[in-house]
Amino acid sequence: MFQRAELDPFMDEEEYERREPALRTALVQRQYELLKKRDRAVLIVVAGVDGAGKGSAINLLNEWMDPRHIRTLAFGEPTADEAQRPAMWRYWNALPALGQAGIVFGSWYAPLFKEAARKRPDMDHIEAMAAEIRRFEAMLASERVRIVKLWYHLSRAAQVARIDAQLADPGTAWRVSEADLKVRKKFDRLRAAGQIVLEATHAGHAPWHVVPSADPRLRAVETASATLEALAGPLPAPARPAARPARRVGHGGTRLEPPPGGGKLDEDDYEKRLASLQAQLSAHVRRKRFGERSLVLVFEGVDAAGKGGAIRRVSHALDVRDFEIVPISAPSDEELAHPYLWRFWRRLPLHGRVSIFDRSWYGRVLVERVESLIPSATWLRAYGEINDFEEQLRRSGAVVLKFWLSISRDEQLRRFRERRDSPFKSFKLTADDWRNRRKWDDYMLAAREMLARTDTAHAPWVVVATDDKRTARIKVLEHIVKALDDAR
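In the form predicted on its own, present the structure of this sequence as a single chain.
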């Protein structure tokens, strides 16, 4: 894979001067076409051996393209806030929108390369990290993010000569890092690590390009050519890798419409149990050990199922500084310009805090499916993407609990009429509510499949009958308190 680069090929000055003007012109033209068409976002991932000129390559792209419309996304060690979220959180937050380009330096490949470069690398850990990267990049590619990955490489002799030349010049000596100096001692091990990384993560929708880096002219031309292809070439059809296997809890046969009747909780008993459970929840989130965790609550259900009332009883137990209620409605233009899960990644809580989602990422397999807003292949793919997302939350210390609030068709109709006739509630009822009611069977089918495919041990679904609001609110709080008990 590195044979050509280690031959240290070069480009003579005459050929470079012939090709450079055309490449620069084409890059800027394609960049402005991208801004106009907004048919993709472009991610240029820069990686490779230290001392191979990665920084120079980034500078060149910013010089040859309009730097106002290209972002350099440089990542070092995670900050304190970043360390409290899943490892991919900071990369999701930095994703460019459709029509934009980003150059990623110090990417999600840094931990993988570090592990591969150890004296005794853990191959199981490497495969787990590589599999997560493959899923991440496949998801981005399926959401119109064009990924091109540039690995800069050269021979050991050329790397040593380049570093020595920089050290000899006071104007460039400051560029030489400790990592650059270590390469000459560990070149063979780093080369082998690079081979592992590239072989484990090369894909048609996210290919690696090995860029020979001994000659700055050839490096510039090959960098520009690969970038130009990403800006102008066809969007590849991503080959979706298998999602992480999920240990299912199992809700495939759950009845989503409660049977008629059922017990009701009297007001006195309700108030006592409510106060007790809210006190227990409050105590849990104030304990020191919760400072190493977060709580993510998802509330889904048909219109008038009682999501708002249940959320209010949860939030009343919490300090306003420690929680956020995230209402989810139709995506904004900015959100539509990013991959689907982007807006949810941005709202994940720090340790010691709670995020409550009033509707959630499950809209992709519910409303978007039922209303035919997306192709079937997209919502079918989403089950695996959601399971992977929630597994990353769990690994970062989050307790994830999902509630499907289940109301009978008759009780929904009664609540609709009550809202219609009440001056204090009429604003809650819209024409869409009545229209959605006519698609009841379609929503129940989608909900059953959602539960069957995304009910996991690390992020379980809890189906709560809500014809009696008091009983439902108590059940929700009981499950949250128990989940925090079990998470000790």
Contents of the next structure:
Number of protein chains: 2
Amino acid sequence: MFQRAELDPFMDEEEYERREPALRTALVQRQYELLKKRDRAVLIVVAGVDGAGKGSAINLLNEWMDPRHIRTLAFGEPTADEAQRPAMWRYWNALPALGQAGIVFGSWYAPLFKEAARKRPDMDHIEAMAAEIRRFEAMLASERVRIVKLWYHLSRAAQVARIDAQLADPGTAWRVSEADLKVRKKFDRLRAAGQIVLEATHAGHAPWHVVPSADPRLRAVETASATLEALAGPLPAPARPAARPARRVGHGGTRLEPPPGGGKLDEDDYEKRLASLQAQLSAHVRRKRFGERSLVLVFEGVDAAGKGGAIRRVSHALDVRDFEIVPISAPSDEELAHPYLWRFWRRLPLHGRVSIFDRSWYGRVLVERVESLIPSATWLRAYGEINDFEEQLRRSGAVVLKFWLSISRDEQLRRFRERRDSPFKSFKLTADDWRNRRKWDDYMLAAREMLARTDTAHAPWVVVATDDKRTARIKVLEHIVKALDDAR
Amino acid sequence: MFQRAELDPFMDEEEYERREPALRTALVQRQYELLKKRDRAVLIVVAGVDGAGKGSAINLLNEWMDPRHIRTLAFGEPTADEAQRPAMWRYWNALPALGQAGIVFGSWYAPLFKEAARKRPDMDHIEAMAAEIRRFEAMLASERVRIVKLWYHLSRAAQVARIDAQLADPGTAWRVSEADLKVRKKFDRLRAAGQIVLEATHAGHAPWHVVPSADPRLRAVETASATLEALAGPLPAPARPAARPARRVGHGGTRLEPPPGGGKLDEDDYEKRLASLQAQLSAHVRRKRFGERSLVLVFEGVDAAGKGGAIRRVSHALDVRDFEIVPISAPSDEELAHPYLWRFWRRLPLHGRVSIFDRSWYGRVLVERVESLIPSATWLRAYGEINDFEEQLRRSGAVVLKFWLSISRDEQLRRFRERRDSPFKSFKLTADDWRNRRKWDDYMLAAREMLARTDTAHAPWVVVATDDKRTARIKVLEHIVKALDDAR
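Alternative state: the form predicted in complex with a further copy of the same chain, after the form predicted on its own:
After this comes the whole thing, all chains and molecules, with the earlier chain placed first.
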């Protein structure tokens, strides 16, 4: 895979000067077409051996293209705030919109490459990391992000010669970094690591190109050609990688509609238990330990199931500086121009904080499925994408809890009427709500499948019957407090 | 100013129940009108004595309004990443768009109130902080942000009684914070501080309302009424506060068009000096000290003045992880829905990093002025707003340098023709460029006034003649290196 690059091929000046104008013109033209068609976002991942000219390649793309529509997304060590979110958070945040392009440097490959370059790499860990990347890139490809990955490579002799030449000239010696110098000693190991990484993560929808880097002219031409391909080539259908195994917790046979006439909690009892649970929740969040954790709560359920009321009983236990309620409705244009999960990633809490989602990423397998807003392949793949997302959340220290508030059809009707007749609650009731009610069975089917497929040990579902609001609110708080107890 | 609130007025239940439905209905209706008309963004600032029910007031607004279009913006101690930017950065980032509303808790008043509540407050410092806030809020008001500031207040006796009652009940005792308890001892000092703050920062376009807080019903009604006023009342014309005094550096008589036939730098000499300066810049940025600083570079000049080329000579000296080039062109819809400086605030560097603006916030007093895109009052106030902005940048540790690249009219014409005839540079030349060229004298006038009014000690302008590109690039680098030398 590196044979050609290690032959250090070159391009003579004449040929380069013949090809350069055409490449530059094409790059800018394709960029404008992309901007007009908005049929994809483009990510150019730049990786490879140090001292092979990655920086120059990035500079070249920035110079040859219209800089207003291509952005360099370069990542070093995570900042303090970044380190409190899942490792992928910063990449999600930086994803270009449809019509835009980004050059990624210091990408999601950095930890994988680092592990692979160790003396005794942990191959299980490498396999798990590579699988996560495969799923991530397949998801991006499904969401119209065209990924091209460039690996800059050259022979050991050429790398050493290049660095020596730079060192010999005071005009360039300062460009040589410690990483560049280390390559000399570790070339074989780095090459082996590159091989592992490229083999484990090459895919038709996110291909690796090995760019021979000994000759600046050939490097420039191949960089530009690969970028052109990403800007204008066909959008390949992503192969769907296997889902990450996740421990399921059950809910296969869960009854989603509460039996009629469940017990009611009387007001005194309710107030007492509510206060006690709120005090416990408050204490948890103020505890020093919570500074290394965060809490992500998801509330789902049909209209009028009591999401807002349950959320208020949680949020009233918290300092207003410590939580954010994120109401989810139809996506904005900007959100539609990004992969589906993007808008949720942006609202993840820092450590020590709570994000409460009033509806959530599950919209994809509920309303978007039932209303046929997306093809079935899209919601079918969402289960795995969501499990992955929540698993990353969990790994970053978040406690993730998901509530399905379950109301009976009769009780929903009663509450709809109440809203309709209240001057200040009628805004909560729209024609959509009545329409959704008529699709009750479809929603129940979708919910049951959602529960069966996304009820994981790392992010469990809790089904709460809400015909009696008081009982429901107590149950919600009990589960949160218990989850925080367990997470200590 | 606190007399009425300290009488602890109350509202009886009957009146409250009569008024609540109307208030709630009106709040939601005004919210939807706001969303439709998009004639303003709304900020409700919540402040006041601890233990007066600020949190409850925020919860109330969230419950009474449609939560999709009002967001609680609550700030505690700055996070690690926030602390590397100017103190106002996080508030700028959170500003709601036109049609949206935000409730601000832990606002830009926190440091002012803290200083005012000290035993021996530094009144000069207080005056300077208050003046900064007055300018900030006047600027927001000019940019259609309607600000209403609520100060929650009650008598000392009522505060003590309220806290004691909460403490006595195990169901509410956990709600009492340390800050609540401290009020008992420091009530007089806190009241005096409140008085200082409110008097120094009350303005017709950003009024303070003192909300009597002993009685939850009255508190709710007055909170809602003030919010209604902000959502739908007339947009008052802001009074323009005096500009912050800034040490000017001159440039009054600067010649903006270089004399014909300036000296040319030969290639060898150029390459040598370029490499040496790039090495020095690179060393500066990698130095540990730079971890407490950042660098903000602004490049302005007429079309084809050589901004891109000069920027590349700077960026090529830097690690791609350490800088961002921000090309500025016409604002997006989202940017237009926010105050003018918003899009620049979002791109400020962390410590240890460099932001390079290819055109900048000076567009307001250049292209927007010359093309009459805004009324003259708007660009006239921009000088002061910009000086303020840059002063805050400087205070946060940034070195701010601004380059006016100055080209002769003949040389511009030569470069335009060169671009026109190049297949891959012609995209850089648009009809606008030719049109702007015809307004040469207008641009020169605007540039001269800009230099005279924004050339400050904290963010100086450097005028660089660019008919000879090499000389210009060397000059730019020399100034940057010198500024970093001086900033050590």
